[in-house]
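First, one chain by itself: the form predicted alone, in structure tokens.
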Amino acid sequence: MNQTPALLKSFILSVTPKLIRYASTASTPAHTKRVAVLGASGGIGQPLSLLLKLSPLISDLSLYDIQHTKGVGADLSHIETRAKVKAYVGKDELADALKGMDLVVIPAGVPRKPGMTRDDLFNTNATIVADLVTACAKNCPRAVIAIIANPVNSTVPIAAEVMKAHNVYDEKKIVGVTTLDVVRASTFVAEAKGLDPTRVFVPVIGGHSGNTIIPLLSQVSPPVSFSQQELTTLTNRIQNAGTEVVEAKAGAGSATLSMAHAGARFSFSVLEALNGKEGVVECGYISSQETEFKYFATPLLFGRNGVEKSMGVGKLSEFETKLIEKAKKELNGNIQNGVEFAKQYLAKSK
């Protein structure tokens, strides 16, 4: 990395605070990990795979998709970092793509288009996730599975039910990636308050669509205060930020670049924790024992085995308590849809 031309190095170092730390060191961590990206040829998959290729935390990067993966793999393999890239195409090669993986990231699925909600993607993406997680159950049952494919509120319960059916379920290792909500919240708060966005953290709880996205603006770090109007405006923007991008792209796709960044940030945190780093916290959507919901996103403490524990929701403001109440029907419905789909899928698979 030290031989990288100054201009390119400047670009790499600007990608994300986590990559700054990784890209600026030429040494390899004592324990590198094997990572698979399922859906590596897609709008999220390609930039996500690029960011992962830059990380010295990764020894082997396995790329899988139903088409075009060989080209993506060849392209990325020319980058002068230590991660070895292998590309796999089609269902016949899926098992080989997954064997020995420590982390599997799933951005596979169809993107939203203008006028579509994440739920409109349900039938197509639910089947894709169920198929891919079935392969994970058979080939890398101990891997952490990070699910990006929407609707996350439903696809995570689907993944859990599939793993249960194969008797390899571990609630510590199936996580819905809600990091993009945190990234957006931090960015929007920093813009509103004139702060450095790399130093702002906004916990986001609940789910990963519309009203189920609940930013805890009362718990922003560093502490800032908001008027009622600011609370309402910021919350609405955070909840609808995905639609903002879909509409701006005018039919050309959904949030891909920011999601790739968020997925990479989440992946790096998981890999650091798997390597033994302590105190690693990222928000994520998991099976919940602490709330009235069967699945719920909270800040999570990661460790060597995946999710060590949920950090809970903390002290909520009255405004935030009302947001949770408002989210109940939608979130519970999303969860139930996922569980019911999984039952039908598994019944057909027998």
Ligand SMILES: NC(=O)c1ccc[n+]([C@@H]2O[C@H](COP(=O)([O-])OP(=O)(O)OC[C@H]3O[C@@H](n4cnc5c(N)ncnc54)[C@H](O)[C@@H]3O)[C@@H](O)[C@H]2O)c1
Second form
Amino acid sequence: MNQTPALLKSFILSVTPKLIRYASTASTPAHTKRVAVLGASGGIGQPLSLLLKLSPLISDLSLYDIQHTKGVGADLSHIETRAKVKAYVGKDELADALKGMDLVVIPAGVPRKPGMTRDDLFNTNATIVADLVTACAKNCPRAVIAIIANPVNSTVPIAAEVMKAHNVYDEKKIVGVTTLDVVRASTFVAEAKGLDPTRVFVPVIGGHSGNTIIPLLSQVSPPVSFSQQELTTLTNRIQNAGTEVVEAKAGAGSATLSMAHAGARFSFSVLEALNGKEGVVECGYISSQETEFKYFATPLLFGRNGVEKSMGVGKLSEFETKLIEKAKKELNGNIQNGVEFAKQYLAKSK
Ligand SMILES: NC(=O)c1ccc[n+]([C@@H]2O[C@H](COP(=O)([O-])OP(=O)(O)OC[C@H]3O[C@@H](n4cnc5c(N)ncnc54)[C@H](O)[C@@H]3O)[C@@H](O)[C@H]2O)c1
Ligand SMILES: O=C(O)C[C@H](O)C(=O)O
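And the form predicted together with the named molecule, for comparison with the form predicted alone?
Below is the entire complex, every chain and molecule, led by the chain shown above.
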């Protein structure tokens, strides 16, 4: 359960260059990887695909959606970077979109409107994710699958159950993307303490919805101290930051631009680790061995095969222990819903 300070340090050192790497095309890296974005025409999908297209880590960028991908693909393909863009539209083209992929990023699915919880998206997005992951199981079973589609607390267990049913499950390769929680926590802490946000790292554990988002403000790097009032205010803001955006967008969707950045940051970290870079750490929501939860987000060390290990939750403050206690019912319920849905989905598709 203990964190490794050296690895955290290497994470922090790796963050700043990553923020400016989007436009870095000067040198040709030794390795390049194939990446698919499923839901590539959406609010997240388009800016995420743009950021990926700018990366020298990627040789092939495969864009899939049920609509508009041909236009998005034609547009992106004119950018003078190495990644070769191919666009696929509709179910008949899904298999081709996935063959040979090293990383599949899934932002496909409906977003929230004001007044909705992420769990309210379950009925629509559960089937979308199950269908897309079924296609991954058949066409790129060894790819890392990064799930952005909400409710992440449930869509990740669904993905895992689908992969298990196809006998291709590898727990190192199914990850829920919680990077946006880390991005927000770093921004808000930096603002509160007058720090450079690119140098701040806040581990965020648990899940990705309301109370299940648990920022570890006792483990911020560089170390900072907070009053009880600051702890409460910052924690609430981080837990409700998604809702802050949903309300500000007033019916026009949820976070897309900050999520595209977070998704790109997560993808670059995974790709660098697949290429052999050591000490790559990002938080993510995965099948958990060392906590009481079946799935839990922690800082993760990535390697050549995906997640190498969870770095655990470290030493928690009393405040953080109480936050976990408060999250228990919701997180376990979300996980259970995902597993139950997958059972029914798989039974129907036999
Ligand atoms: N993990 C996170 O931190 C995080 C952050 C922001 C948003 N999200 C979630 O990401 C999802 C997408 O958000 P958005 O704002 O991009 O929504 P959007 O509606 O703008 O885009 C979704 C895209 O998915 C496509 N799509 C729908 N069904 C599909 C299918 N079966 N196969 C392929 N593509 C399909 C749609 O055509 C659309 O282009 C939502 O569920 C949202 O809640 C997660
Ligand atoms: O809030 C949402 O519904 C989208 C996403 O999960 C977020 O955290 O911004």
